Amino acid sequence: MFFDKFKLNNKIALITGGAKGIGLSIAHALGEAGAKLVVIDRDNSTGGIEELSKANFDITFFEGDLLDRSVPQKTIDFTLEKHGRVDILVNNAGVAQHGDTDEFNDDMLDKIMDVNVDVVFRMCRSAIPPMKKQGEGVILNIGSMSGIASNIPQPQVAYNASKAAVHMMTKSLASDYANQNIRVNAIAPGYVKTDITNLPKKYEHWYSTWSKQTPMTRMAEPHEIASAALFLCSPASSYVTGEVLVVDGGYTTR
């Protein structure tokens, strides 16, 4: 009984920066579940796509820059062409940028707000219609622990708040949209195991500080987060909204 409320048969899951890192494992987890999946990316180039078709998931690949502000209605658009019905979105993709403050220009700025915070709003905006008009619906953000915390030793002062705006803007959305039956839940992840924290040589340093400061001592792996991802889109969490799951190896109790 209890399993079978981690189960997703036939819903429609739309996950956005799908085919690489944190993205295609929550693609794998809800395709795993039961899930039919549409992975948005601006590209393939990672395998990711190939990938989860090697895994028999149903699978659709729409490639596109969510940095068009056509793009995100576009996707919606799309997914309701090919399957009637969006049933899930997880708001994954993202960028980190660190740098001082006092150094840290417009174009940089921008980008962080664009990409974390902009598209995000889009990608709901577009979703709650037919949502709305099918009478259920869940979103799923991926926000982060520096939402919550500011992390050290690096500097990234535009991004943290860019995260903290995801998770302001998962509650209002949950408070907004409950009597609708759309859930709204956020993921704020810690330190994981992707390209973003692959650092460049004159970088490795941070590495000790950020072990010493989680206190399970060690990076997760992206399945980790996906574990959670699967719990907030599928019916075990059914009463659960406008939470934000901290998944962070114990980084913010300190």
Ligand SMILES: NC(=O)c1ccc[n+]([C@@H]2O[C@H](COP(=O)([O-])OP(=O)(O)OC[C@H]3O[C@@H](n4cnc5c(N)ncnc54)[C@H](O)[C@@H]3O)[C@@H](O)[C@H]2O)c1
Given for the second form:
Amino acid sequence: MFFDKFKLNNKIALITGGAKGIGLSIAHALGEAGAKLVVIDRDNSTGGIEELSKANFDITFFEGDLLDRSVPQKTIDFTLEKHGRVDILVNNAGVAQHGDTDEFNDDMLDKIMDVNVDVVFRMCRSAIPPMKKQGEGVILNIGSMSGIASNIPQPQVAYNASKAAVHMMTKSLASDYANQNIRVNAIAPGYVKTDITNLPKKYEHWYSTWSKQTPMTRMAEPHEIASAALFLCSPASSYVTGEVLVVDGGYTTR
Ligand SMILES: NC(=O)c1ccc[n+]([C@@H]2O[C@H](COP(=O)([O-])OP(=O)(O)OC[C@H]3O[C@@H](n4cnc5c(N)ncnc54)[C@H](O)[C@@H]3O)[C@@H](O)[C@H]2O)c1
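Could I have the structure of this protein in the form predicted in complex with this ligand, to go alongside the form predicted alone above?
In what comes next, the whole complex appears, and the chain from above leads the way.
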């Protein structure tokens, strides 16, 4: 009976940046729970979409760059045309860049803020009207422990600030739309093994600092974030909203 609460039978789940990394793993988790998937990504070269098809999920891929201001609304419209509803929105697409603030130019700043903050806002803005109409909906934003603690040794003020914005957006939306039966939560992952954390040789020494700073002394696998996502996207978390669930191997305990 409790297990049933994790089921997403025929729910329509839209995942941004779901072609690889954490987003791909979340797509697997929601697909296994029975959701019909719509994945939006700007890059389909990594084989993730084929992987989801081979797993026999009901998966539709929408290729597009969310930086194009019209794409968030187009993605929602596409989902509505295909399935008639959008039950779950996972705002996962994100980018990271480190660099000293005194050398961080406007282009670098825009790249971070546009994808990590503005796109999340636009996706929510477009998803909320159909969710209101349906009388229910779930939004999950992928934030970061970097929105809670200034992790070291990499200087990444813009990234940290963008993820803190995601957390606050999550809480504000949760408060505004709880009475419309729309739950909004976030996950704040610690270091996860994906391309974002695949460091070039000259920064490889950061890995030892990362694991020393993490009580569990290791990075997460993407599926360890995806299980938390399944909880927050499913009726198992029916009374949870406005939560930023930290999944960081204990990093922010210190
Ligand atoms: N990996 C980590 O250690 C870590 C830690 C905390 C938070 N996060 C967050 O998790 C999320 C996923 O990161 P990941 O590590 O899986 O990264 P990743 O680079 O492996 O995957 C990101 C995906 O998003 C897509 N994407 C990025 N910008 C896009 C755009 N403008 N339009 C369409 N698609 C776009 C990419 O093509 C890619 O498929 C991000 O929001 C990231 O900030 C990651």
